[in-house]
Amino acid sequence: MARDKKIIIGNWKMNLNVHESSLYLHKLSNLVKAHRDIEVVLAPSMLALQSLSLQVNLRQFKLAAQNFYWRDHGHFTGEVSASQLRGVIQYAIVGHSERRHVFYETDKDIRNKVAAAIRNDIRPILCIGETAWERSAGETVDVLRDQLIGGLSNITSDELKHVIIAYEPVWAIGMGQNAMPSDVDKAQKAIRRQIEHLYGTKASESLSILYGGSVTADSAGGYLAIEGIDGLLMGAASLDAYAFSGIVEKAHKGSDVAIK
């Protein structure tokens, strides 16, 4: 996917049952306009994915898993593999801060999931970001570097073109505390420098980087105006159909001002 296509992702997290998810998708279908320059991705709960895959218009929305296990099959009670999700979803969120800090997923888990997604023709959305303590200690760049290396160590240069990076500062997720666009700009530049070091200039320039962290309808435009930010990954805002559709429109219309 070329970087001239913005990616807007709604992570519904542990909200909406199967029936509610179906009704909400129907509502979004009536509100969100399809644009050639926008990829709109919805990440409902695992329970709802199968039924929504039969309901969704793939020209309007794509589907993502919020999580999966990295083994393709085996004796892993309660888990769902990327191979089982193949054909149901087009994207998968990997390494979200809630997976790292609530469920204690390790770099090994995350890099194995990235590789599992790619081998099953699913685009991984690798989430990286620093905590409030790491930020206050001036360790943001170091954390981003370590998480990139940890998440991508099983990925070749050719496979990297299927990976999306989402910068999600932990201190801004669900806290109502917005990162300044200038902070996000610094982070995306640090990410591209690290990718250039690992994979070369062409890979760095073609990589899609999203921002996520308490994005609202009011703040979305400022993040979308950053040169180098290619879309948004949203939680709460994606559960408000009017706010979400408005953000998609902002992404389509773009901004007259870009942060260089």
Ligand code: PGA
Second form
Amino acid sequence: MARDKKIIIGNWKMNLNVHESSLYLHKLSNLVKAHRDIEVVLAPSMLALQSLSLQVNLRQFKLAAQNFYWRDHGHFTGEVSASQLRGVIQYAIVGHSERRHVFYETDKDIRNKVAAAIRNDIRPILCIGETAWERSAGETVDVLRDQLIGGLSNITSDELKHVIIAYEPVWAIGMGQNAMPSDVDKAQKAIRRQIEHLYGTKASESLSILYGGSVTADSAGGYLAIEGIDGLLMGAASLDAYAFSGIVEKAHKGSDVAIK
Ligand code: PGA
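What would the structure be for the form predicted in complex with the named molecule, given that what you showed me was the form predicted on its own?
Next comes the full complex, and the chain you just saw is listed first.
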């Protein structure tokens, strides 16, 4: 997918059981209009993915896993692989800061997951971002570079076309603390510079970059107005059906007729 679509992702994290997820999908279906210039992606819990995949209208919503294991099968008790998720989801979040910091995922895990997703026809949404400490030490650009290299080192330029990058400063996630659009703009430019260095100008220009971190209905427009930002990855706001559908409408700039 080129950058002609805004991508709006709702990460429900560890919220909503299977029944609640179905009810919530139903509610969202009535509120969120499908537009040709927007891709709306829902990331429910692993447990709810299968049942939602049978209920969802794929023209209206795509589904994403919040996590998966990178090997395709084998002796890995408790894990679910991208090959098992193939056909159920279209996207997968990889390297979310909660995976990096709460579950100690390493760059090696993350690059293996990016590759596993692509191998299984799933588009990885690679999350990168600096901590508050790294930010105050002026290391944001270095952290973004290291996480891009760490996450993409198995990926060819052809495969990169399937990758989406989400800039998610750790200090902004779930904190109610917004990044300034000017900081997000600087970060997306740094990401594009690094991708240009690794893969060339064309790859850098066609890469979709999202912002995530305490986005609300009020702040969404400011990020969406940034030229190099192609959408949003939201946690808390995605659990509020009215806020979420309002943000989808904000992202809809084109003149197409709703396709629902
Ligand atoms: P938040 O979560 O919107 O609740 O800050 C964002 C995320 O974790 O991707």
